[in-house]
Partner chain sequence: MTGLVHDSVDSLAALIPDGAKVAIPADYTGIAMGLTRAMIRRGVRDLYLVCLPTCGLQGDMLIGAGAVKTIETSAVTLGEFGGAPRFQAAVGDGSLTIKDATCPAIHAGIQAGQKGIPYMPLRGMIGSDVLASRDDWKVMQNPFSDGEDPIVLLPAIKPDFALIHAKKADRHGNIYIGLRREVMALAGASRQTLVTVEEIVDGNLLRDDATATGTLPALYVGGVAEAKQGAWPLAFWEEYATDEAHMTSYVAAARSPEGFKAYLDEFVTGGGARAAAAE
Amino acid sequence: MNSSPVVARAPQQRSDPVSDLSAPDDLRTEELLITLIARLLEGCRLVSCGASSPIPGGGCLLARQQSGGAMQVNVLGSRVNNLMTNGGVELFDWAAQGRLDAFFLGGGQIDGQANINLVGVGDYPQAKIRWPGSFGSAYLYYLVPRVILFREEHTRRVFVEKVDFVSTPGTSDPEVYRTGGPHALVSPLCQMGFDKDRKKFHLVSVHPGHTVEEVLDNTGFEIDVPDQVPETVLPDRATLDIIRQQISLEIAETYPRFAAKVFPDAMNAA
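Just the chain, alone, in the form predicted in complex with its partner chain, possible?
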């Protein structure tokens, strides 16, 4: 397992005493998730995040910074990081044109076959609990190669065996035009991958401070667990500095409340 490239990049390799600051007691979960999302976007040319997505937005902006200018980022709701001049429909046109490499979807419920429910709990249409609706999911999930499923809540009420309403399916029959789908699932506990042939998630890494048992206890569907599950790689000191000093200010333009909560020092300094 020590030969795994994931483990080889662990920040503990650094001898610089300053790197102790990136130990978990100083690192916020939001910062770890931003780092992890940025890693999942490596190599993309155009990415966008959707509405109400401060952490994915932060991940996109960090990935762009790390790409050295190779990546373009559209943050929905941003004025500075808006790439659209043909109205709100342009994002969907990019997806069908094959230009949009990555997007993010959440879900009130996500099930073991990567089906997503953004509509509600109970019988449709008179749901017991009604959520806002499917947004662009019933389209973007089919057309964006790297859809990252992201939820800040990892519980059995979110990760269910079977969704009550399929806003958008995790997989499609072979005759259905589909160039996109689930690439990864990111939660505050872990990262998962998805095998579309087996229609099943597998555990990729567990975040420091959490355990495989904790993930299994809080997941309502069956997942494949390898014999050795690595810890999620933490951001190194330089990455953490970029997040706190630069990405914090960039994301504050669209998400001031989020930035004030997660990056109070940067916001006060600005």
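Since the structure above is the form predicted in complex with its partner chain, I would like to see how the form predicted on its own looks, so please show that one next.
A lone chain is what you will see next.
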């Protein structure tokens, strides 16, 4: 993902009204996404993020700080922010017990019904491209109430009309007991919500510097677009200070390269 400042792009013609709130000149895309994820976690008691997830991890840590300590956060791979003593087994136990309120899933492919493909491209088992595999995604997708789908690439090769392989489905038949499922989709272009009854995504907001048309052009499935599409609300200065002065150091414990790239000033001063 390009980590240049959010306002680096030239202004584009928009088909929707925009807020008159302008982004700080030095606001980075990663900081906006961390802030957005923290908002989506409001009210949670226990959240966890998996491997290779510095931005979701930063969002979790920011949400915990904003909760005044009421929220518990587990960051896979962290020693400081690791609540587990028995590895991934405990994560699945939390989900089964109804204790895990939110989790994050990505996918090599995600389609318009929120189905996820973590296996590969092409007809299985003769896939042209092979990914690591589904692991426990299906289990967690069925049980965790707020599953936030997150990808740092928003293109038609990721957001496809129909996945080549269903690692885990976005919805289930009415007779299937299921407490979990897709809550939101977050990308560098926008935020989407998901209607489980209609089995379809809808556009919630577009990030500054991007347009509704750009989102549609880079999405391979149909989404509902309301008449009025707001810009994603920007973090205020106080939130940015927390991210840069506190969250940056906390996430560096697990993701030092990410922190050095996105928060060089904080890392140099540490």
